[in-house]
Amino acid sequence: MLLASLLLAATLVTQTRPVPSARQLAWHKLETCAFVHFGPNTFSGNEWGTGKENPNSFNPTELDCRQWARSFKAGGFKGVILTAKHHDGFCLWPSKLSTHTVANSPCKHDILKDLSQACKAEGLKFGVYLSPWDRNHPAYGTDAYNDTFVGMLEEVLTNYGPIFEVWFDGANGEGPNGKRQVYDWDRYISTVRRLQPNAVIFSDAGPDVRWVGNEDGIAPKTCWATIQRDRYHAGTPLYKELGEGDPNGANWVPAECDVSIRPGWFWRSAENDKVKTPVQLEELFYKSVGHGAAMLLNVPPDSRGLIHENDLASMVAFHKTIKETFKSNLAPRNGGLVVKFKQPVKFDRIELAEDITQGQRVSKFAVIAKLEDKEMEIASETTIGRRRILRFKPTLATEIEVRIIGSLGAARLRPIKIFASPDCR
């Protein structure tokens, strides 16, 4: 009777798990995708604009947006996400809503439009980040403004082909009148959803996918993918919460690693020589994909219009390096939670991965070597969720065991894959 009611009651666990949607499914596949700041503090040299730049200072003479496609593409990278419009309320797309965008520049090109074809011919997602603060628009802290972000979103969501991901952030400043704007939060997220169904949209909040909780692009080693999402808003000061998520929230909103390839968000000539380099990249993509998250990595345009020469060439051999690590999968393909070899292998990378269809469950594991007659523990950890990348000193072993310590239900674990990296062979 009472195992009877402990296998009822861990059933009745696994049935109440959070999943994820389908649109979260897509997302999740992508793993790293590119984020591109781009417009007037391009060439003023700011991270934040007034507002009161004058459109004639964005002058990108050399623009080629299919160049930024290949450059990403060249990096490994899924997808792309373009600062349509930034907190200094300058339009990337020549908005009949505003006075302050591309149409009123010397460039005049429809950079969203440019973009998304780009996107679509080197085979990306395609994105868009809008900030709701405008320090330009005069309707900025009254109830019409509302009305022109949602038609803002109108134009942008019905004009630019499908859109996978809609970036929103909770600044919300002073506008050219020294007001506040109270933000229509569920009447932008309704605009999404009716305009562009598959596309997940972030926030601090989610719905669909949430805030790290820091800019510096790592997860923590503890990473749901579950929040209970209501005890959000964009904004919150709450945000140190979300790295590691809530294992007994209601709502499944997996957290996206944000991070700059230079100091700033913004090109700089200045920061020419201080591009993160290839290992650091390599160490960010194991902090946040390798810890269940994904990686969004900004690469922003110089004033030319074009994807600077060092980025390119870091993103490169970043991606050269990720790709010959995860080519080869030692693992013969029998499944389980115990891996078998007839001679020893050697290896430094393991990847575990659960079945999220059926949510995130597992709370704690150890990964066990063993080698004739002597094993040891090369890895103890809590959460796995969609992809979990344990990396350790070059290991030789005949069999390696996953133990599973604490779970919220029964775990589902994908065949384990075990790799070695470049320096390990």
Ligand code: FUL
Contents of the next structure:
Amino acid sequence: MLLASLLLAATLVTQTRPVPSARQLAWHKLETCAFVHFGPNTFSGNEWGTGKENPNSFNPTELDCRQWARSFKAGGFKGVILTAKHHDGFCLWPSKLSTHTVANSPCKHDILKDLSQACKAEGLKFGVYLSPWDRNHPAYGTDAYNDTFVGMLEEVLTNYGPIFEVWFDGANGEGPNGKRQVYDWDRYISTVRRLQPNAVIFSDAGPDVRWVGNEDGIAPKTCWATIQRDRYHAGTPLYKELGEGDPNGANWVPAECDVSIRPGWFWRSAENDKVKTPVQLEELFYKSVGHGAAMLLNVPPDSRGLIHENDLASMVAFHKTIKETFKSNLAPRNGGLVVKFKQPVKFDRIELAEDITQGQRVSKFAVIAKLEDKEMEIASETTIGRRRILRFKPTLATEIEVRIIGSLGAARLRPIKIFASPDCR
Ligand code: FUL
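Next up, the form predicted together with this ligand. The previous block was the form predicted on its own.
Let us now look at the entire complex, which starts with that chain.
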């Protein structure tokens, strides 16, 4: 009844909200993707290479990108984003525009080719991280470098597609000649649009996907997919605003939460025993995907060129718990915002979702659980967005109701879903 009146109200109220593009809608469905930091730093133990490292140091002895892709699949990830070029400028493909590449290393593999093919074989989407900051390239800091960077983008976007996401790092340090580059973002973006029109572009400021404003993998509980995009640029000092977003923002630019499974972005042997536990990964899932954002978990291959056993074990156990938790929805399929049960049901998760093709609207809601004649408010929260997962201690109820208290235009919610995690059964 409540759902029916909400839908009716929605047809009467003509408030337009920003909505996702087709490429953003496809991206939203992926939810969890793996990030791969790999390069000379894997062998030096550095986080930021200087660009002066000897390409001979890049020498993975058992490189197997198929093992990476199999591992990510086993971890439940839907896409993979590789650091094709990090700040050291080292290209993991044999670029014709640089001498600092895999072609001048003992490895000889075109890692973009290997990984893009492995992803295809495992049914994973493939994306690339390309740092415009380049601490090696002699042209960096001059106009000519913008041509070089566009040329590199052309190589990467032409030869290894389809690409689902291009991840632009906003860092803008000095190059080998002590100069900083003035980045030509308009050209970089139009190059991606021209060559991979279905790819989303990530940076602090979008245009398609925004940074969540921290590297802890956490979106705030209040998280709007909208921002006022022209307030920001890559490298924005206002990045703290990017977490919550802006309900009045004119642009749909959802948040992506990047975080590493290890303390560093690159593998180092000293951190083999500091891999995040399955429980920590689960926590990150609830605080990213469960807050309506996306999870981008960095799992860096080791100096053998393999995903380390500890990282793999942790990802697999994480995925198993998530899969088991969300296996069967306890709510009847035709339930709206009120669900009734004949017998008390025990649950510890409630999942809500707005129909984001109509934009994001809900700004305040409560969840009420009833057991016999007792009524209890079990949650009072703000945004819902694409997917909002609420966690509770195991709770018994014969009725669960979601009350919308604040909304920018009529709320358009999907039916409530109710789950019991393995701990609740
Ligand atoms: C940052 C970089 O400086 C880090 O090295 C890492 O790549 C992270 C994902 O983005 O801006």
